[in-house]
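Shown here is one chain on its own, the form predicted on its own, set out as structure tokens.
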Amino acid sequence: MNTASDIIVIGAALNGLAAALALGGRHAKRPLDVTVIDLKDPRSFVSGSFDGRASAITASARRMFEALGVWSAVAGDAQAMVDIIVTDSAKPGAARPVLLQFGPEDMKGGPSAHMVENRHLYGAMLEEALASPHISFLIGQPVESFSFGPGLAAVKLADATEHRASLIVAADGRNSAAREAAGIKLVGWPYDQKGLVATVEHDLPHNGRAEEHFTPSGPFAILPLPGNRSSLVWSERTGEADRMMALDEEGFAAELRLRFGTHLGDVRLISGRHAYPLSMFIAGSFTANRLALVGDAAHVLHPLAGLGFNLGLRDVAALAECIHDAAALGLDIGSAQILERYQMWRRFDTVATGAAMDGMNRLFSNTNPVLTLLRRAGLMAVNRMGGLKSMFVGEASGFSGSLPKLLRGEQV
């Protein structure tokens, strides 16, 4: 059996669903026919056990979800960040004076971001995708091979069915099979760090405050969730992270409390704990013949600024605008000219962001006394300069650079 659609999206996780909605959702001005292919049933991501993961949705990403018809379904489960503090400490449990703070007076346009648990976000996106007559799902069959043009792209599944389209969008993660099939190499390196993720409950309210505590092993972030709960994302040296993951529940809770502090009262783990290796890898090209990469298939950066998913949304928004503009003119949506526009729009911004994240990680994840003095002096200087603070708030809100229409809240 052979089928055809305008676009095939490989991967039904967050970036894949965002791409499907931006290209074929009910709120697109001229929706295209999109086929989403994934081995796993996307409903399992919603009904599975709570894994404790959450995403920081910047103000621009929130506008995009409003334009896609998703935000109203998750707004009740979102926690606004109305206050952000940054500290720098020599070791876990040490005194952590606030060196930089962004309060409501610095966020005149509203909160720079909202925290939303992935289960709520994914459930709302999936419901909206299933409601679109232009989005279909092929689930349960692994991809056996890819073909990239010249006339059309094609995907052959293990059941021998072949599915053709003008363009394949690879949203299949850091180990992207589509990227590998196209021969696109990665540029970057691993860190001797792992990211630990969990959700906790505490006695006292956080009042919408997000905390970023820099330590020699990496940043320890406390991100507010609705109620007296917070999402934790912190970096540890690989050996130390492995040691902590091997601890029993009581031992892990003790390590967590040491890093969390007592300012919110007693803290309790209420989710599973997860650890994943940290790295910086960027695809040598975001496109190939009739192929576009988005999200982790295109770039994997250090999570210290919480930009991972938001960078993927920037990819999706830019790609959707390029494709819809081409379709409106009757052009080939998978042509090299259209893909080059997307590549130029997104790759330089991603490389610059990756370099900045890598530099920050190296600057803060060490015990060099000279660098310690310099970074603390720098943070305090930013805290005293309103213009610089406004620039940082703009970056944190996702309003910097050339914004696609979706990130401005406009439909495409």
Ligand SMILES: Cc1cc2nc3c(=O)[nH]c(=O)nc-3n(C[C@H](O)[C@H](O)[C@H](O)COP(=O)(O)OP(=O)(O)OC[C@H]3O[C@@H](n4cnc5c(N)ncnc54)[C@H](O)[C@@H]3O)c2cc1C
The other form holds:
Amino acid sequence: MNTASDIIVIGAALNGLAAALALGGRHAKRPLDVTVIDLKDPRSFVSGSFDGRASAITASARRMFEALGVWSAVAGDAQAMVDIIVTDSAKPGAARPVLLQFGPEDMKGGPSAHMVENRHLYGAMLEEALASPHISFLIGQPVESFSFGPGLAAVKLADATEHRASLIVAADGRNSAAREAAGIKLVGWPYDQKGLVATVEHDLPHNGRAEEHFTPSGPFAILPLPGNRSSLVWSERTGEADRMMALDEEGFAAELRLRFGTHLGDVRLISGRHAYPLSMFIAGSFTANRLALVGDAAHVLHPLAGLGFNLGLRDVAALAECIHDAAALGLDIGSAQILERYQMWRRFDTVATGAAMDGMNRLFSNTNPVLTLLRRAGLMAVNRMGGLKSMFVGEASGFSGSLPKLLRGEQV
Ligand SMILES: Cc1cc2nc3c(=O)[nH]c(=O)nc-3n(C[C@H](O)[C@H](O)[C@H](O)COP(=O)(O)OP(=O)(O)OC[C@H]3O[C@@H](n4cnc5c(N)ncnc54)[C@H](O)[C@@H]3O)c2cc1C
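Provide the structure of the form predicted together with this ligand, given the form predicted on its own shown above.
The complete assembly is shown below, putting the previous chain first.
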């Protein structure tokens, strides 16, 4: 059956569901009619084996979840991050003195972030979207073709049905077919690194502490989950990561223990292992005729600061504000003027964040003795400067820059 709605969102993963809720959810002041299209069934995303990742949800992203009506459904599965330490060591298993620490005294306004497993985020957002009368789903069909006409946009699915809207929001991930169809090029590069992701259980409590251990092959992050559990994001050179993935369980556990250390007692793998190729790509434009890109369709960054989805939420919040403002004035929500406001709001911020993440990865993932000395001195200097530390905590909490209303917890 052919359909017509205000907005089509392509992709029903983290950013697509957030976009659907911000534009047409039950908590939007004037919900628009939204059709969400995904070739995969989003109910499968809730299974633990689909996506082993957990996300650091910043304090501002948490406010957005509250405004969208989904925070109460994940709060019980969220672990507050109340302490962050950063170390820099020459090789796995070597001594790693703490060079930089953000403790509870640096987070007087509350935790900078909460760790939540992605399966819980998918589950809570999907449930809320299914309960929203203005959101409908078309699942199981890939988009065959796009048309970005002057007055309307449309997609044709594999079953030959056609779906029209004033605007297409592409949340279809790093290989976005919508972005490609609109001829938008990417700027960036792949890293010779993969991110290994797994969940572990340990004997001793983490007390809400997140650990980022920089090593020459890439950062090894231990991120606290509820209970005596932690999520690992372990970056390795691609060849080494492939070797780790091919190891039997015992061999993998031995490598993991070497990097994890013994400070939390015995550590056991309690999940499957996932490997994600790492890269930095930013779309040359976040918009085209009747098209807006959000999330990984617009940008893919190194996960060393756990910012990817948080940047996606910033896109969604800014876009939703531009669209709802236009709708309230009776303007065309897919017009070039509205899309330009979104692009101006988001692209510069993303390029600046992407460049910072890329610079940090290059600075830390090497053994050059001069760079090693410089970065260690730099971390220790930041650790002694209260003002600079508060600035970093503000960044980590997601309160820097021009904040859209949803990220301030206000409904749009
Ligand atoms: C190792 C690792 C750790 C990370 N940790 C963090 C963290 O701590 N904090 C954080 O904020 N971010 C983190 N990120 C980043 C974050 O996970 C991603 O930015 C986020 O998952 C991207 O979601 P998305 O919805 O944009 O895209 P995707 O998850 O790629 O979803 C795209 C969706 O579109 C659908 N789709 C694609 N093509 C089509 C088509 N043609 N037709 C129909 N449907 C289509 C797909 O089926 C899919 O459901 C991490 C990333 C990695 C790799």
